[in-house]
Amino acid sequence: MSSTTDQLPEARAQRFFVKAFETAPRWVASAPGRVNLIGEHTDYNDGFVLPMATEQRTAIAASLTNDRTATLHSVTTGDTATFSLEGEVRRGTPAWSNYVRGIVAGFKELKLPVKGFNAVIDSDVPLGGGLSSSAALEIATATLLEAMAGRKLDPTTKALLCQQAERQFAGVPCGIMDQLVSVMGRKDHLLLIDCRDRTGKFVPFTDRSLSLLIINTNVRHALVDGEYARRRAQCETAAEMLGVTALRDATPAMLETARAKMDPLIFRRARHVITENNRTLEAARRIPAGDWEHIGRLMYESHASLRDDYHVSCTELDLVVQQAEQIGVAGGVFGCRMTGAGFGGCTVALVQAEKARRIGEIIGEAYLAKTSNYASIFLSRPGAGASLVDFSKPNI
């Protein structure tokens, strides 16, 4: 559950670049994945989220070329994408290259120069695991293109550009959380994001006796993408019925008053978002005081709401959360919940760091026994946001 320096994606991308192109890269840009402690499916409702940047990252090693072509090789998938930078940038194959293509298109739309380049991409952010491998790739790409263009974007502008790329080129109607925390992440801090005005407030998470244990179920049910869009539409319907701009503006009392005229399913979708916003703000208030048991209870309540009202959990996620709850505070687990869009992917557990390895073993063994599948388990504390190494400049 740990990596040495030469095993980090930045180092691996650099080594593979030398092998692929027989020269050293000029830049290595990297950006983190995201794990959300609490505040799920609230971001596209103008609500609040409390994520952190993970220590797991996506890295891109790159150098300029003399032509107007981008050539990208993914160490993770083993395939290569090549596309022209002349004229309009379009979607293409392999599918992962669309995240890069979308960022290139965004830079061109801003009239920023995009020169030909070769790149190698490597990552230890799980693909399809709910930890936003897509945003990590987008932000790493944008960080690289900033260096190539000699222009640094405002962090919010950069996040919005990447969000737009994911919507247009990957067809995912995502919120802004993933991109913002990948840009703005700070070591040993969570980031409370107000998704309406896209501002963030850092929440210190400095207690070294605690860590987040991330359990990837290694399942991804096929209905996730369509259901995500459906939930968003259901929330918009609920907001319209409640007479508010977004569910962020609704209260539990307003919802209860309108209950009789609402479809039961729409009511439950709204109830999740409204109560989840309240849980998120309460967690952010209690973290500085170290009220970990209460925060853990909020995490369990969040999972129950996502399972019962929002219907985005699944059997595998529920098994992990149940096992964590059985271990309990006495065994070193304060709380656990699914994280990400749902229907598979990851859970996140707030645990005592000294017991984390054993907790992971217990959960992994129980998960294997009940599903015949292996879970991938790793630890993370809050990591740093996007970064760039420019090898053409002296390292001062």
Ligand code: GLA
Given for the second form:
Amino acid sequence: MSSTTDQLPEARAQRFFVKAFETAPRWVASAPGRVNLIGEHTDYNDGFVLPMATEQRTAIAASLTNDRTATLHSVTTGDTATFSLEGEVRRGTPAWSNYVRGIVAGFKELKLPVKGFNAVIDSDVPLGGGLSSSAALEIATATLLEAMAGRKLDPTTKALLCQQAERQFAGVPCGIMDQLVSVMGRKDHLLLIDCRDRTGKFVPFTDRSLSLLIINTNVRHALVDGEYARRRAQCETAAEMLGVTALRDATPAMLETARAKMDPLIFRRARHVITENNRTLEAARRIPAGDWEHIGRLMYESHASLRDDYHVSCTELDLVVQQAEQIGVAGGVFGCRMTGAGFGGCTVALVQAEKARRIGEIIGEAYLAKTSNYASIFLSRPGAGASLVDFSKPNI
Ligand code: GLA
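Cool, the form predicted alone is there; where's the form predicted together with the ligand?
So here's everything in the complex, that chain up top.
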């Protein structure tokens, strides 16, 4: 489950760069994916989220060229993108290059210089698996372009620039969680983000007897993006009906009072967001005391709410959560829930570290027996945020 150093994406991207361009790269920038412990579909409601950066990362090895072109190889997909840096940067192919194009466009909009460059990208964040491989690529690219421009953006500006790239170049009206934690993530810490003012508070997660077990169902149901946009719109309708700026400002009592005049579906959407915000704050409060059983219960409640009120789970995710629940605290599982936008992708389980591998095997076998699909299993502790190595500077 863990890589040796020369198998890390940073080292692989660097090696591949030498092969592809017959010279050493000047920089290697990298950024993590994210796993959200709790606080799902709350970020675009100005609410609270409690994610961490994964140990899995996306790396870009790069050097400047003398022309006005970006040439990018992806080790993961095996294809190449080339586009001009002159004039307006537009969407293009391959699809993954749009994340890079979007960041370049964002830098140009800020009037920051973007020079020609060659790059090689590699990643061990599963693609399209709900661990925000897209934010990892965006933030790694932004970190590289900062170095190339000789200017460092503040973390929030950088996250917002990347969020805008995702919205305009990938067409996903995402919130700010993934990009913020990919920039700011810190080893051994979760990040409690207030998505209204976009401030983060680090919550130490240092208990070595615990692990986060990430189970990728390896299914991604169609319409994820359309359904995501629809949920956002439904939340806005609910906020309007409740007379608040965003659902973050609504309380369970306000919702109950308005129930009779609300469409039942809109009511459920609002109930998920309002209760999820409370669960997230409660989980963050209980982490310092190590109240894992309680936090685990909040995770199961979060999953039930996403399944029954928000309707973003699916059979495969529910199956994994059920298996985890069956193993229970006695078997080393405190809690489990879907993580990310939903409709497939990953679950996250809070487990006893010494039992984590066995738990993964049991769930993986049951999942295979019931769906004929293989699940991919990862262990991750909270990893570091974006980073950069500049080979032109002496190592100190
Ligand atoms: C996706 C989005 C995030 C967030 C989650 C759901 O990952 O990119 O902004 O809305 O879904 O919590």
